[in-house]
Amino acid sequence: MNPRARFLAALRGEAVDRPPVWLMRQAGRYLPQYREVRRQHGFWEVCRQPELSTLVAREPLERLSLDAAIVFSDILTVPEAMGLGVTFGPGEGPRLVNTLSTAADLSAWTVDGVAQRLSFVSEAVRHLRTTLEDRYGILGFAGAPFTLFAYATEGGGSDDFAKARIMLHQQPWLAQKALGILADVAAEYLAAQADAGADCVQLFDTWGGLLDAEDYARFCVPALRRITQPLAARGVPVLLFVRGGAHLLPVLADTGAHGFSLDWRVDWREARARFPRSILQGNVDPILLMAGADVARDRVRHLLATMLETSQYRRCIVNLGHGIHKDTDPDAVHAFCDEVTRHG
């Protein structure tokens, strides 16, 4: 079974020889070629030049036994294209110049023409598809509405994103309108990536786990459905990742997602019992790769045994429960992927 065929079969819930594997942040700072590219080119430059984007997306495929590539981009492409002024300082997290706190701030968002301003990502997907042909699966992605809303209100990273969570209750009408705008832009953005050759798309709700189930159901689920419903109508599978979202499992079924990328704190058996017909992806703690190759192999064996026991490998994708840490030894990542392929 070639990698792409295995990946597509898993998305369709068909029998596979083994679960496919790809890793969140598999093209990143732990790899030497990526670091070399970044010494010569700025982050947005790599994102905006398809040749560079494909170069860094291909590096892990050449080093590791993977079944899919994910386009090289960032979740903050959407707020950047909407005029919020996203920058990445050396050694710093993202900063947004134009933050959201009032209705006037929201009215200043430049939604007209945003699809064209984001077209460099679909061009990157198209270039990656042409380069990889039909050998590997390809994923597109976007930030989920609440996570983008959190950055827009806070103006950068935060431990608790208090401003966003306060706005949900002090100005719920403003929050819901902002979430709706972000959702509609993301839906169009992801559809363009699918049209360019992505087999599947993933929504990253990195900060959704900060909310309790009631608030997630009230504010996030309606926004997510504005994305999943039109994409489902086009036959595009959508995977949803909510970091720290174990407590949200009861409400995630209402999002309309095709499947779920599980945080490392989610019990796989519980998730499978709750979502017997959904794709489940994950969910090894990425920190364990920093404990060495033997630990990585052991965790893969444990995960595969659980997948086999609960669903005979159907509707399963091996991944981490979050992205690869920048200080991870590539040999441990190789061991992780190799242990998956040994079960094929």
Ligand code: 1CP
Given for the second form:
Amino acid sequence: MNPRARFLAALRGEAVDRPPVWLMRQAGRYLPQYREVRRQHGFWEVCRQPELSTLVAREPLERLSLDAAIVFSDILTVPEAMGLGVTFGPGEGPRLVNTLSTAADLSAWTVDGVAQRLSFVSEAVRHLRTTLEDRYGILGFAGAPFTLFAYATEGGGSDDFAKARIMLHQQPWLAQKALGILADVAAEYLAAQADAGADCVQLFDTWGGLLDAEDYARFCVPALRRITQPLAARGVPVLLFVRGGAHLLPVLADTGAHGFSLDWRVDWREARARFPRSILQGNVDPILLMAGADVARDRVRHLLATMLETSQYRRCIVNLGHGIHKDTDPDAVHAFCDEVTRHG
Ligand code: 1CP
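Could the form predicted in complex with this ligand be shown next, to go alongside the form predicted on its own?
Below is the whole assembly, all chains and molecules, this chain first.
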């Protein structure tokens, strides 16, 4: 089966020879060529030049047996385009200059013209689609509203994103307004990526798992529905990844997502029993790729056996439970993908 045909069949719930595979952060710092490109170009420069973004998005496809590419970009394109001033220092996480703590901060967000300022991402998707033709699936993506809200309030990475969680309860109206704006921008942004050639889109809620189910249902689910509803109306499948979200499975059904990218701590069988008709993606612990090629192969065999037994391989996509760690040996990643292809 052609990789894109396999990816599309999985998204539609059709029979496949084996589940398709792609990996979160498949184009990234664990690849020597990526690091070489980054020595010569700034992060935003790589994202903004379609030739460079396609180059790095294709690198993993050339080395590994993958069925889909993810556009090279970042979830922080959206706050950057809304005037929050996002920079990536060497070897550290992102920094945001204009953080959100008051209603005045929110009024300063530049929502007018944001789609135009984000158009470089759909241009990157278009360039990638033209280059890959119909050989591979393509995923577009965006940060989920809560995760972007978390960076906007904190001004950078954090272990607990306390400012965001405090704001939800101290200024709930402000938090809800911010989440609604982020959701509406994401809906339009993802639709543009689909129009440019993405076969499906993924929402990354990397920090959503910090919330309990009640807060997730109150603040995140309504914002997520503002994204999934218009995309569903356009026939664009939306996958939702919530890191550390095992306790949120009961409320995720209400998000309207077409499928779920499972964190490594989620029990696959439990998720399948809860979501018999949804796409499920995941969910090998990415840290275990650092245990070497044999462990990587073993984990794939175990996952595929579960996928076969519970789902006859239908509506399943092989992936990790979070992004590849930058210190991972590319040979272990190769072994992981190769093992998937042995099960066709
Ligand atoms: O120095 C560098 O080269 C920058 C490292 C890097 C890369 C490779 C960043 C900065 N972003 C990216 C690309 C990226 N980011 C992709 C496309 C590549 C691919 O997947 O193949 C994607 C999908 C993302 C998404 C992303 N960015 C997320 C969600 C996924 C996740 O890993 O949880 C998050 C949280 C970010 C924020 C971000 N951007 C970059 C870094 C180092 C971080 C994390 C910062 C933190 O710890 O808070």
